[in-house]
Each structure stands twice: as structure tokens, then as C-alpha cells.
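Presented as C-alpha cells, the chain that follows is alone, the form predicted alone.
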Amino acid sequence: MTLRLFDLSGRVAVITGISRGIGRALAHGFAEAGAIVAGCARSYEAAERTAEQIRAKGGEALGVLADVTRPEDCQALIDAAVRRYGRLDIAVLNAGINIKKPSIDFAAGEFDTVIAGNLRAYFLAAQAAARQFMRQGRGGAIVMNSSNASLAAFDELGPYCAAKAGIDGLVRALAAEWGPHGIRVNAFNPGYTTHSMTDKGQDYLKTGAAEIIGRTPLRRMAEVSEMAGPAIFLASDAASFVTGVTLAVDGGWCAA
């Protein structure tokens, strides 16, 4: 095996929710793998952002404007992809939400949205990827970001932890399926990093930093950078023969 497993020059990879923190970290990442990113956010001018940004380093990105809850946005991404580049190699799906809050708090519409955000946003992308991939006839990799809350328990995170438990089922089904098309389908599980989705969960990052830290065995939390180099290993031809799989990326977290 050599580093050249690892190269994703000229395959064009769609990733979701790329306007900040893991999402804008996979984008640069893949970039700079040699990948060329068609990249969303729920606001234009945040993805074409951080395309711009991985242009104006010498990449090839475009910026694109969707709701992946919605169908018929993930469609459109894919659409806007090929339109754009002739076809598709790559899917990470990030785009994620989180509501923070006792469960016996939570509201059904709120229970909702964050399975919606979470879970039916993965499928529908998911799916929408597929189809692509199977319309080509040469397979394709589709990269899930779950989280270590899949496999720990989180106070005041019920639903997401359900959500991404569901997204690890979702891994071990899709690959089974697609498989014989030559999809695969895994994901990634980060832990704790220095970037939160929502403000209470900054906040948390802050005042919980010591708990957190003495609590993953690595003794730090995670740089959302460091979540480009497992996404892209699953993603490459360093992984050519790993489908249906979790890996965890949270420094020892759910091993201690």
C-alpha cells in the first residue's frame, strides 16, 4: 500500500453542510486531497464561501444552496455536481443539528427536527447519491458523520443520540444493499472537538473542558481538522474493500 491510496485527485465528492466547523474542515480536507467539492449550507453566500476559500488555494469547489431535509435539495446538489463536473465519485454527508435539553423537556416537533436534521437528512442524501452512483455503473464511496453520542450516552441529548444511533444502522443497511453495486457506505464517529454546533454546546466545550479532557484517554479534545483525515481514508481507494463500518474518532473516548 502506498500514500497514493489516499490521493482523490480529479474525483469530484459532494459534502454536506460545509459553512463551518466539521463540514467546512472536510471541505478544505478533501481539497486538499486532490477532490474536487461541490459543497452546501442552508445559505448560498456561507457555502460559496468556503468554496471561494478553497479556490483562492489553488482547488476546484463549488458552492450550493440546500436544505438536505428536503428531496428534492439533495437532488438538486447532486444535479448541480454533475451538471457542473460530469459526474460523481464521493458523498460525505455532515449536515447536522442538535437541541440541547433535558428529554423529558423535549417537545415532539422539537424530537422531530432533530431526527429530521440528523438521520432522514443522511438518507435522503444517501439515496439521492446512490441513484447517481448507479446511473454511472462504477460504484461510488458515501461517508456518513455520526458521532460518539451513537455509541455512548450523553446527558441531555436524547434525541441526538438517537439519530445517530439510527445513522450507524443506516451504515450497516445501505452498505448490505448497495454493496453489489459497488457503493460503499460507512461513517465516522467523532468525539469531543473545539467546535460545538450550537452556542450551549460551545458554552459547554468551556466549562466542561477539564471533565472532557480528563475523560478521553488522549487527554484533548479533537481540532475539527482532524476529522478530514479518517473521512477521507473512507472515502479513498486506501479503503476499497471496508463497507458497512463505524469508526470512532474520538480519542479513546468510548474505549476508557
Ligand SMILES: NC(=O)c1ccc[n+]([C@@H]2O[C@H](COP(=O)([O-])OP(=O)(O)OC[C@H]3O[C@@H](n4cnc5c(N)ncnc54)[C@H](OP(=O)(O)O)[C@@H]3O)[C@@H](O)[C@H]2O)c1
Given for the second form:
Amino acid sequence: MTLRLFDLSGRVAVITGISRGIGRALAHGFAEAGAIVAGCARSYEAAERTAEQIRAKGGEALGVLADVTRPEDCQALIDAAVRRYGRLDIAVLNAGINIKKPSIDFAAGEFDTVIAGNLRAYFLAAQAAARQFMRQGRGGAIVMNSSNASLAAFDELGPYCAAKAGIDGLVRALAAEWGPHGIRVNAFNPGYTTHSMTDKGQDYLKTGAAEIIGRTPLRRMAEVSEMAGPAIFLASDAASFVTGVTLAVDGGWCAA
Ligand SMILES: NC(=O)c1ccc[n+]([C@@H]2O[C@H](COP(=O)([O-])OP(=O)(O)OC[C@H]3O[C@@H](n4cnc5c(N)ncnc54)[C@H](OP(=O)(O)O)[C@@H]3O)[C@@H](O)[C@H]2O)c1
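Show the form predicted together with the named molecule, please, because up to now only the form predicted alone has appeared in this conversation.
First the chain shown before, then all remaining chains and molecules of the complex.
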């Protein structure tokens, strides 16, 4: 009975950024939990590749071309899911970008790119999902993939830390504003995984591995697949009275 609370069978979940990394792992995880997945990337082929992998395993999934920094694309993503599957139950906002360099060297345009690719994109996608939830009148769950960079300083990630802290703020603000509509808004905050968003970051995972692992109470980095459980929890009925929270999934990094 209790386990059934985590079951997403028949729920329609939109997930942004499913072509690789954590988003792809989330798409597979949600499908394994029973959800129907409509996921996007900035290339239709890349999104469809993940959708096809899910269908090959017996799940149901749809790949959509959408750049989530654009409001019309966020709307088109939600519309594509509703047109195909008739409803929306869950929106997982995951697609993000990063530029790793010293803050002193950031151009204004690079700062804007990082804020738009994370904070603006999450706001626009949340807004499009919430409009659909309000139209349906049955509530819904929004789960944001934030980062422990919202909670602590990370080297050469100044604007990214700011964008992710903004996402945590958005979680609380939107949870308060949309709670009366039955819309829950939460985030999980990954720490270091074995997958990095940038080549420079991937190099650091090798050279800095001992330091990262030594500083992490669980003494390892996460696999991207380990993000699915916390995200599924927040999206599921198991979290029916949970809203406005940010859940660290960082092996204890921020606690230590
Ligand atoms: N990797 C980590 O260890 C880590 C740690 C903490 C938090 N996070 C967070 O986890 C999320 C995913 O990280 P990741 O490492 O998996 O990143 P990634 O490997 O760079 O993948 C990003 C995904 O988002 C898509 N994407 C990026 N910008 C997009 C846009 N404007 N519109 C639509 N799709 C877009 C990319 O697809 P296309 O390029 O094909 O469009 C790709 O599927 C991010 O929000 C990141 O901040 C990651």
C-alpha cells in the first residue's frame, strides 16, 4: 500500500532536457515508475532518441523540440504533451546550462546566458505547466532540479550559483502562490555526480576527484540515476503534503 504512493502509473510528466545527463536518467526513472514522459531538448532528434529508448523498454514517451528559454517553446512543450496524452500531472524542470570561469572574467552577456538558461527557463516552464494545471483544476506537481550550488560557493560558478539560488527562491514563492490551486512546487539539489555539464567540469571531476570525495560524507560522487528517486518522491502522492522545499541530494556535502 505504502509503495503504491510512489507509483506514477498513468501520470503524464513533462521533463525538460532529456537528451543526456541527469535529464535522460530522470526520463528513464519516471518511465520505470509508470509515468508517460514527454521530454524536450533543443534538438528533436536528441529528445526523440531518449523517448525511443523508453518505448523500446515498453514505456510511453514523446520527444519534443523546445528551447525552454523561450516562452512560446515552453507553451508548445506543454501543449504537445496534452495534445498527445490528454492531460498533464507533473512537470520536471531540469534543462540547464553552465559556464565555468572566474567571475571576474564574465562578460555581461555570459551572465545573462547563465541566468536565462537556468532561472528564466525554470520560471517560464513552471508558468506554462501551472496554467495547464489551473485549466484542469486538479492540481499538479512541479519538481525543479536545482543544485547544491544554490546553498554553497563553488569555484568559477558565480552566475550559476546565483541562478540556482534564484531557483530555490522561486520554489518557495511559487509554492506559496499556487498552493491554493493544489499545485505543489519543490526542488531537489544534486551535489557532484560523475557527469558534468561542461568539458572543464568533466576535467575537474578527474583532477579534483580525491578532494570532492574526501569532502563528501558518503565518500563518493553520485550516479545520475540516483537523482530519479528523490525527483519521483517529490512528484508522487508520497509527497502529497510537501511543497516549497529544497531537498539536498549531495551525499551530505552541505551538511558537513
Ligand atoms: N551534473 C551535475 O553533477 C549536476 C549537479 C547539480 C545540478 N545539476 C543540474 O542538473 C540539470 C542537468 O544537468 P546535466 O549535468 O545533466 O546537464 P547536461 O548534461 O548539460 O544536459 C542538459 C540537458 O538540458 C538540455 N538543455 C539545455 N538547455 C536547454 C534549453 N534551453 N532548452 C531545452 N533543453 C535544454 C540539453 O539538451 P540539448 O543540448 O540537446 O538541447 C540536455 O538534455 C541542470 O539543471 C544542472 O544545473 C547537475
